[in-house]
Structures are given as structure tokens and as C-alpha cells.
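As a starting point, one isolated chain is supplied in C-alpha cells, in the form predicted alone.
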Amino acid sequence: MTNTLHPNLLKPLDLGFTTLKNRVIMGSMHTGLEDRFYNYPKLAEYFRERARGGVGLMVTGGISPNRQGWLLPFGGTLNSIFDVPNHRKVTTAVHEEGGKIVMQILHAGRYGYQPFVVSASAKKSPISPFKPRALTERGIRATIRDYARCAVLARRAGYDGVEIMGSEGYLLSQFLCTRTNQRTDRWGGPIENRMRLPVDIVKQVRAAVGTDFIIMFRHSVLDLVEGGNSWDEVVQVAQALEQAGVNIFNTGIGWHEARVPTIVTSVPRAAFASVAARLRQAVKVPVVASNRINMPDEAEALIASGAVDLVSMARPFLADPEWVNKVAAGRADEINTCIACNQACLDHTFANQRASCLVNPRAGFETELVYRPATRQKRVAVVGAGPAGMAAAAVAAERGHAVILFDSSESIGGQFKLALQVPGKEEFAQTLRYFGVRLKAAGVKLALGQRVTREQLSAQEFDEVIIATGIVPRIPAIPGVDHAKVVSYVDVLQRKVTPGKRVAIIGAGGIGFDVGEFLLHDPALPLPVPLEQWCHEWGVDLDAMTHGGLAPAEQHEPPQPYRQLFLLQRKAGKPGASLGKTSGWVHRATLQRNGVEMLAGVEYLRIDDAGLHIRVGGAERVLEVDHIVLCAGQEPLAELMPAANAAPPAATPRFHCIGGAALAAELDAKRAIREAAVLAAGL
């Protein structure tokens, strides 16, 4: 089957000296493999798999041009001829699969987590403990030479070009914006001076590599911070860079320190594409739209309309290396969609761990987690059709085993069916769509709407039984917890109960925050949240009439909250401290903006007709609420597992326990899916 729905997305792009086979760019994504030479064979296979998947052009994770530019101590660097052989492993793998790849040159500036950091001015970043030195004139000139040398070495290593990182608040952004550039010499002051560094870098790189080498510039079109650039300045910089030798403009949105979400799942799809389209009208070279583009229909519409020339997706290629090939074959329903959760990718990156993907645990582990055909077909029962069960059943069946997937519900999904009820998590429905298609294609037999017993499993002569039955909510030992005011988060998210206007939520983990966002949403309003409403809530000016693209505060005053909420936790410390590093602040900000009172160190005294009686900091208080929602943790549901001391007969199948059924301390789909894949790969 050939795709007729996305012809523009699959159309080649002629750059004059080279041609990209389609309009899809795999954007830069730091995996952690770049930082150690011994991991380059793994990095090569990571890129090989995605080149084989059909993407038109790939961008590596950020590689520093010098030691001062390191993100981390001894981070990925290309400044010596001795680094070239490692990079050649990557480019050879990509070219063997018919792909093209450019290397991103990234100087972290004041964002570096190391003591050699430099910047335009000696202004400390809020996300790094190290205060930078202001680059001297001599240091600036050396930095320009380092960029040029890095590009020359990239060409020698076989890259098809370089992407110069000029956005997200890294070094070049720090020179471009008055937020961080307070210099009074010829590198500071008016925009003509502030843009001198990136322009000179592009000129020197172009002179060093010649005309038949791609220079893509990641240009910040919305800084989303105070002291960011105006739209006129964004355009002026772009036109100067184009004149200096840029072939393609990729678009960057927001600094890492911005207090506006730009890539989490609650950001509307293609939210910033209109800004990229405005840049497209101001320059003559191709422009790339980026951020929260994850499925082909949106991408096709952007290309077909002429708004932009290409689309960039990074995390979607972690989720599915075959994204382009599936689109080309008319199999878009088989795409494993990126749900923008950040849990295994960016959260890992900022914790100095190898990046992977919640919905695709093979990402970054292509040489280690391999699904080889089974040497002997086994009969496998999987009990529980949540994330762990679906993943285990799919991998086992794809390897050749005969798999039956049991669940007491009438449909697959487990906890994901609850998650997708939360405003901003509608993308979770895409994962259920994907697994539905994948399970059917793999030949998994579904046995839904029935609760199976251990005896039934043993009687059906299964070789392997995988228990993935998940969790049951924990009921805390609070006097009066059986009061009519008390309800489970499960009943709330399943809409079996409609809480009143004043609600207390016991438990401030991920579920508590999800329930809070669910209860704050007026059910009469549409989901997902329309782009205009989202911009109003977060103070984003897509017309970029203000510096940095931030709307004046008076233009985005929050409306009256739909409910009055109290979010409570027993332990001391900041509520939501366990949430993801790159997304937790978004959830906290949403609840704070809506007036949610968050209390930590709470002692629960009792529940009665008056409400919830608590003690905080030695003072007693009564929360006069209509309902109390329990989000106080969960217990594993593993009743089907044989007793640990049981001695089953030889004919009894082997039992395995994964996901929440094995460990229910905190719901963790990332761990559950990975456990499932590893287990099924070894059956």
C-alpha cells in the first residue's frame, strides 16, 4: 500500500548541492551515548535504526566545540582529529542505510554543569550551580575558531552538515539577548552587536567547510523569557545569518529556564508552527517547524500549506524509528506515538542517565534489548491488559509465541484509560490505539471481560504465565475513612462520582496532581484545550509583539477556578517533589495558578460530617469540603501469583510478576513497560 494522504511530507527537498528524500527531520536529542567514546557503537546502531526507518535528515545530540562548552564534565566533544573515528562509526551506519545526518554543535555557555562555564556576561543561570566568566575579546575569537574547527572535523568524520545551536538559552542565545548580554563593547548593546558572534561563527564555518555542506541554524523564534528578543530582532538576525551562509533554519522555542511549557503533553500539537511560518516569510532558505509535532496529519498540513518547508520531530523517533516508513506505506495507524511525557527521555537526560522512551524501551538500547525469534514456540498467558501486559503480550507474540491476553475489563489499557481522562494527557489514547493495532497484527488472542483464576491458568497448560494485574488503591487508616464524603480517585476519573465544589485530595504524588487537574477542568469546556486558551493561560504571545513573546501579565489573568481544592501530603517537603524534573513544575504551576492550597506535613485526624480534620505544624484545622478523594498510594494486585513457599508440580507453568503487580510504590508505566519487554524478550 502506498501513501496518498501525505504526499507533501514525503516530497524530496533539493538544496542545490544535495537532496533530502523527504521533509522530515529527526531533531537533536541528547541520549547520553555521545559523552563516552566507548558508547559510539551503540550510538551508531541507534541512528542506523532510524535511518533505516526512512527519516530524511537526522541531527545528533549536542556536541561541544571546546571544553568551555561542555554540558557536563567530559561531555561529547569534537575538537581533535582523534575524535573523528568515533563519529565516523555513526555516519557510516547512517549512510549504509541511505540516510543523511548533521552534527549539532552546542556550546552550553552558562547552562554547563561544570566549572569552566563562560557566557556573554557573568550572570549565573538558574539551572546550573556554576557562575560563568564573561568571555574576553580573545576568548570570543577563540570560540569562533573552535566552531569552525569543529565543523571541519565533522566533515572529515563523514557528516552531511552541522546544526549550530542558537536557541534554548545556550551560549549563542546568551549573546543574542539582553537578558544575559550586558556587555558594553562591540559584542553587546544593540542587536547589530549582540548578533555578531553567531553571524561570525556561521561566516567562519562556511568559509572552512565550503559550499557543499549543510549549515542548519537552530534559531530562537520565541525566547519566552524576560529580556528576550523582539520579532523584528529575530528577523534581523535570521536575515544576517542567511547572508552569512545558512542553508536551513530550524526553529527553537523557549529557553530552558522559561516558565512556559513548550514540549510537555499538555502543549497543543504544533502550537508554535505559526511562528515558524512567519520566519518562512522573512527568509529565502527552507524553514523547519518544531515542537509538539508527532503525527503525520499535522505535519502534512504544514508542508502542504506552504507554511514551512520541513518538520522536525525528536522524541517521536525515540518512540518509533519506523515513523516515516509507516507513513509512506499508508500505515499511520501503526505509529507508536510520542505522548510527550518526558519520563524516559528528557528526565533521564537531566539526571545524567541514558535517554530512552516510555512507550519504546528499545530506544537507546538497540544493541541490548533485542527481540529475536523464539527458538521454540511457547503457550503464554498474560493477565492484565495495562501498559505492562500489553507490552509483554506484543513482544512475546512477535517473537513467535502463542499468547492469550486476559483482562477483567471489556477493553485494553488499564491505568492508561484513567490517565487519558486528565486534561493535557489526551495523547495517551494514541498509545492504546497503537497497542490495539500491534496486538492484532502480532496474533495475540484477547480474552477480555473475564476474571481468570490461578487454577484456570494452570489447567490450560500454559508454559509461561505473566501476571500484570497492576494495583489496587490503598486506603489509609484514617478514622471515618468509610464516610460518604470519601471517594477513590478511580471512581472520580471514571466519572462514577462527581465531586462537589470543595474537594480535599489526600496524596500529592503523580495521581494526586492528575486528579487535581481533572477536577479543575470545567466539563463544559472542550478537550484538548484549544491553542488560544492555552496561550492565554500561560501568557504566550504567538504574534511576538512583545520581547520574548510573553504576553503582558494583565492579559492572562487566571479565571475563577472551577473548584476549590486542597492537595495534602503526609510527609514534609514540597508537594509534587517526586514528579518528573521537566514536567513536574508545569503541574505545580497549573495548580498554583488555580488557587489550589497545597499542604505538606499533614496529620490526618478524622473524617466526619464537618469535613476533614487535620493537624499541620501543630495547629488543628477542619477542611469543610464536599468530598475527599483518596490518592494515598496503591497496593500490588498479585493474588494470582503462587505463594513464595509453594512447591508446584512439574507441569505447573512458570509464573512471572511485572509492573504494578510486582511493585506498586508509585505508578510507573516506564518501568512496567520496560520490565515487560525485557521479560518477553527472554522467554
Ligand code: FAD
Second form
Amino acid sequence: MTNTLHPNLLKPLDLGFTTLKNRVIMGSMHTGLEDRFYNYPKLAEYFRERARGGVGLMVTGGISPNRQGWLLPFGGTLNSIFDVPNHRKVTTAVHEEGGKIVMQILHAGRYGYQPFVVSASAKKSPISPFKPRALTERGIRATIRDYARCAVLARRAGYDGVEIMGSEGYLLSQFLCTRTNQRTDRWGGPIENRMRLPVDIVKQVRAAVGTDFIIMFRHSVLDLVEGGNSWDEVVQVAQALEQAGVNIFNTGIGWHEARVPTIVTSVPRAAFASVAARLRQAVKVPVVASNRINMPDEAEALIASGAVDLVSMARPFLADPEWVNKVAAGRADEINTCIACNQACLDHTFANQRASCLVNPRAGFETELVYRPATRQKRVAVVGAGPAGMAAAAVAAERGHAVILFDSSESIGGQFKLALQVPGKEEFAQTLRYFGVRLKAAGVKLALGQRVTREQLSAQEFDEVIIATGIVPRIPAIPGVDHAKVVSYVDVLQRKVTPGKRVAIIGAGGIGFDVGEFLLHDPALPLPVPLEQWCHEWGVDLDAMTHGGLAPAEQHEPPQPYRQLFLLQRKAGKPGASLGKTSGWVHRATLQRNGVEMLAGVEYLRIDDAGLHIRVGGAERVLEVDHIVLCAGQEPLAELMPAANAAPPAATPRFHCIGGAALAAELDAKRAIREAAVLAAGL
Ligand code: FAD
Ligand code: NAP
Ligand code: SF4
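Let's see the other form, the form predicted together with flavin-adenine dinucleotide (FAD), since the form predicted alone is already up.
The next block holds the full complex; its first chain is the one shown before.
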């Protein structure tokens, strides 16, 4: 089947000296593999799979032009001829598959997590402990030369061009904005001076690499910080950069230190595309929209309407290297959609771990997690169709095994069906759609609406039995926990009970926060949250009438919260500390904005008609609430596993236990899916 729904997305783009085969760019992502020379063979295979998947142009993770620009100590650098052979492994792999790739030159400036950091002025960033040194005139000149040398080396390594990172608050943003540029020399002051560094870099790079080499510039169209640039300045910089030799403008939204979310799952799809579209009106070269574009319909609409020329997606290519091929073949329903959770990609990067993907554990592990055809077909039973069971069944069946997947529920998905009830987590439904299609294509037999018993499992002749039965919610031993006011998060999210207007939530983990957001949502209002409402809540001015695109505070007064909530935990310390590094702050800010009282170091005394009695900070207090929702963690449900002390197991079936059934503590879907994939790859 060929695609008739997304013709504009699949159209080539002629740049004069080279042609991109379609309008889809894989945006830059730091995988961690680019930082060590011995990981370049793995990096090459990572890019090879994505080139084979049909994407028009890829951008590498950020590579520094010099030591001062390192994001991390000894981060990926291209400043010597000796680095070229490593990069050539990447470009060769990509070109063998008919793809194109540009290398991102990223100088971290004051975002560097290392002691050599430099910036426009000596102003520490809120996200790195290292105070930068202000670059001297000589230092600036040397930096420009380093960019040019880096681009020349990139060309020698076989790249089709470079992307110069000029957004997200890195060095070039630091020169461009008064927030960080307080210089009084010719590199500071008015915008003509502040833009001198990026413009000179582009001029020098262009002079060094010639005209038949892509220079893409990632331009910050909305800084989303105080002291960011005005729209007029954004345009003025773009026009000067175009004159200097830029071929394509990619767009960047928000500095890393911005207090407005720009890519987490609760950000509406394609939220910032209108700002990229405005830039397109101001320049002659192609413009790329980025951020929260993950499925082809939105992408097609942006290109078809002429709003932008290209779309950039980064994380969606971790989730599915075959994204473009699937679109081209009219199989968009087979796309493994990025749910914008950040759990295995950005959260890993910030923890200095290799980036991967929650919904695709092969991402970044292309040479290590390989699904080879099985040497002998086995009969495999998978009990539980949550993330772990779905992933195990799909991989086992694709390898050639005969798989039956049981669930007591009438539909697949396990706890993900609860997760997608949470406002802002609507994307989780995509994972269920994806697995539904994949399980069918793999020939997995579904046996839904059946609670499996041990007898059933032993009555049928299975070679392998995978127990993926998940968890049961924990019921804490609090006097009065059986009171009518007490309800489980499961019943709340399944809408079996509607809590009153004053609610206490016991447990401030991921589920406690999610239940908080669920209870704060007025069911009369639409979901997903419309873009206009989202901008109002976060104070974003998409018309960029203000510096940095931040709406004045008086224009985004928070509405009255829909419920009064208390969110409680026993341990001391910040509630929500266990939430993801790059998304936890968004959940905390949402609850804070809605006046949720978060209490740590709580002792639960009892529950009665008056409410929840607690002791906190040595003082007793009664929370006079209508309902108390238990979100106090979970226990494994593994009753189908043979007892550890039972008679020696028969040769078949072999039992395996994965996901929540194996270990409920610190369980998340990332672990559940990865464990399942690794097990099924070896059956
Ligand atoms: P489950 O998803 O619990 O699936 C187990 C399945 O087994 C169920 O479908 C059940 O019906 C079935 N079953 C049980 N016993 C039997 C039996 N005897 N016979 C047949 N079937 C049986 N994780 C994240 O990583 N990120 C998030 O943002 C996130 N948000 C969440 C939000 C909420 C509100 C909730 C509730 C969970 C969230 N999670 C999140 C957690 C994530 O959903 C779980 O970690 C994951 O679902 C665990 O997968 P699993 O397959 O081990 O178990
Ligand atoms: P959790 O994160 O482990 O939180 C459990 C909460 O219950 C903690 O606040 C804990 O705090 C409290 N608790 C534990 N035992 C208790 C007891 N006996 N009495 C009273 N309180 C108790 O687990 P969860 O919230 O159930 O989430 C399950 C998993 O889903 C998590 O591992 C999480 O990673 C995942 N998830 C992730 C997200 C996400 O956005 N990434 C969202 C939802 C869920 P105290 O012990 O201090 O009281
Ligand atoms: Fe997308 Fe989550 Fe995968 Fe990252 S881990 S690529 S955000 S689905």
C-alpha cells in the first residue's frame, strides 16, 4: 500500500546542491554514545537503522568544537583529524542506507557540567554548579575558529552538513540575550552586537566549507525566559544569519532553565509550530517546525498549509526508526508513537546514562538487543496484557513462537489504561493502539476476559509460561482504612467513585501526583487541554509580543482549583522527589499552582467520620476531607508462579516472571517493557 494521506510530508526538498528525499528531519538527541570513541560502532548502527527507516535528514547529538564547549567532561568533540575516522563510521553507515546526516556543533557555554565553562558574561546558570568565565576578545576569536575547523572536519568525515546549535540556552543563546550577555564591548549591548558571535561563526563556517554543504541553524524563536529576545530581534538575527550563509532554519523553543514545559507529554501536540511559521514569513530559506510533533497527520498539515517546509522530530525516532517508511507505506497505525515521557531518553541523558526509549528498548542498543528468528518454535503462554506482557508476547511471536496472551480484562493495556485517564497523559493511548496492531500482525492469539488459574496453565502443553500479572495496590495499615471515605486510586481513575471537593491523597509517588492532576481537572472541560488554555496556564505568549514570549503575570491568573487537595507522604523531603528529572518539576508546578497542600514527614494516626488524622512536625491535625485516596504503592501479584519451595520443576513448562509481578518496588513501564523484551529475545 502507498500513502495518499501524507503526500506533502513525503515530497523531496531541493536545496540547490542537494535534495532531501522528504520533509522529515530526525532532530538532534544526545545518546551518550557520541562521547566515547569506542562506542562509535554502536552509534553507527543506531543511525543506520534510522537511515534505513527512510527519514530525510538526521542530526547527530551535540559535538563540541573545543574543550570549553563540553557538555560533560570529555564529551564528544571534533577538533582533531584523529576524531574523523570515528565519525566516518557513522556517515558511511548512513550513506550506505541512502540517508543524509548533518553533525550538530554544540558549545554548551555556561550549561557545561565541567570546570572549563565559558559564557558571554560570568553569570552562573541555575542548572550547572560551575560558574563560567566570560570569554575574552581573543577567546571569542578562537571560538569562531574552532567552529570553522569543526565544520571542516565534519565535512572530511563525510557529513552532509552541520547544524549550529543556537537555541535552548547554550553558548550562542547566551550571547544573543541580555539575560546572560551583560558585556559592554562589541559583543554585548544592542542586538547588532549580541548577534555578532553567531553571525561571524556562520560566515566563517560558510567560508571554510564552501557552498555545497548544508548549514542548518537551530534558532531560538521563543526563549521562554526573562531577558529573552523580542520577536523583532529574533527576526533580525535570522535575517543576518541567512545573509551569512544559513541554508535551513531549525527552530528551538525555550531555554533549558525555562520554567515552561516544552516537550513533556502534557504539552499539546505541535504547540509551537505557529511561531516557526512566523519565522518562515521573514526568511527565504526553508524553516523547520519542532517540539511535540510525533504523528504524521499534524506533520502533514503543517507542510500542506505552507506554514513550514520541514518538521523535526527527535524522540519519535527513538521510539520508531521505521516512522517514515511506515507513513510512506500507508501503515501509520503501525507507528510506535513517542509518548513524550522522557523516562528513558532525556532522564537518562541527565543521569549520564545511555539514552534509550520506554516504548522501544532497542533504541541505543541496536547491536545488543537483537530479535533473531527462533531456532525452534515453542508454545508460549503470556499471562497479563500490561506493558510487560504485551511486549513479551509481541517479541516472542515475531521471533516465530506460537504465543497466546491472556488477560482477565476485556482489553489489553494493564495499568496503562489507568495512566491514560490522567489529564496530559492522553498519548499513552497510542501505545495501546500500537501494541494492538503489532500483536495482531505478529499472530499472537488473544485470550481476553479470562482470569487464568494454575490448573489452566498446567492443563495445556506450554513450553514457556511468562507471568506478567502486574500488581495489587497496597493497603496501608492505618486505623480506619476500611472507612467509607477511603477509596483506591484504581476506582477513582476508573470513575467508579467520584470523590468530593476536599480530598486527601495518601502517597506522593508517581500515581499520587497523577491522581492529583486527575482530581483537579473539571470534567466539564475538554481533554486533551486545548492549546489556548495550556498557554494561559503556563503564561506563554505564542504571538511573542513580549521578550522571550512570556505573557505578563496578570494575563494568566490561575483559575479557582476544581478541588481542594492534600498530598501526603511519610518520608521527609520534597514530595515528588522520585518523579522524573525532566518531568517531575512540571507535575509539582501544576499541583502548586492549584493550591495543593503537599505535606512530608506525615504520620497517619486514624481515619474516621471527621476525616484523616495526622501528625506532622510534632503537631496533630485533622484533614476534614470528603475522601481519602490510597496511592500508597503496590505489591507484586505473582500467585501463578510455582512456589519457590515446591517439588523440583518439570522440564516444561519453564516459568518466568516479569514486570510488576516480579518486583513492584520502583516499577515503571520502562523496566517492565525492557525486561519483557530481553526475556523474549532469548526464548
Ligand atoms: P500491569 O500493567 O499491572 O498489567 C498486568 C495485567 O495482568 C493486567 O492487565 C491484569 O488484568 C492482568 N492479570 C493479572 N492477573 C491475571 C490473571 N490471573 N489472569 C489473567 N490476567 C491477569 N509507568 C511509567 O513508566 N510511566 C508513567 O508515566 C506511568 N504512569 C502511570 C500512571 C498511573 C495512573 C498508573 C496506575 C500507572 C502508571 N505507570 C507509569 C506504571 C505502569 O503502568 C506500570 O509500571 C506497568 O503497567 C507495569 O506493567 P506490567 O505489565 O508489569 O503490569
Ligand atoms: P511509588 O512511587 O513507590 O509511591 C508510593 C507512595 O506511597 C510513596 O509516596 C510512599 O511514600 C507511599 N507509601 C508506601 N508505602 C506506604 C504505606 N505503607 N503507607 C502509606 N504510604 C505508603 O509508587 P506509585 O506512586 O504507586 O507508582 C508506581 C510506579 O508507577 C512507580 O514506580 C512510578 O515509577 C510509576 N509511575 C510513574 C509515573 C511517571 O510520571 N513517571 C507516574 C505514575 C506512576 P512514603 O513511604 O514516604 O509514605
Ligand atoms: Fe519518547 Fe518516552 Fe521513548 Fe523518550 S522514552 S523517546 S519520551 S517514548
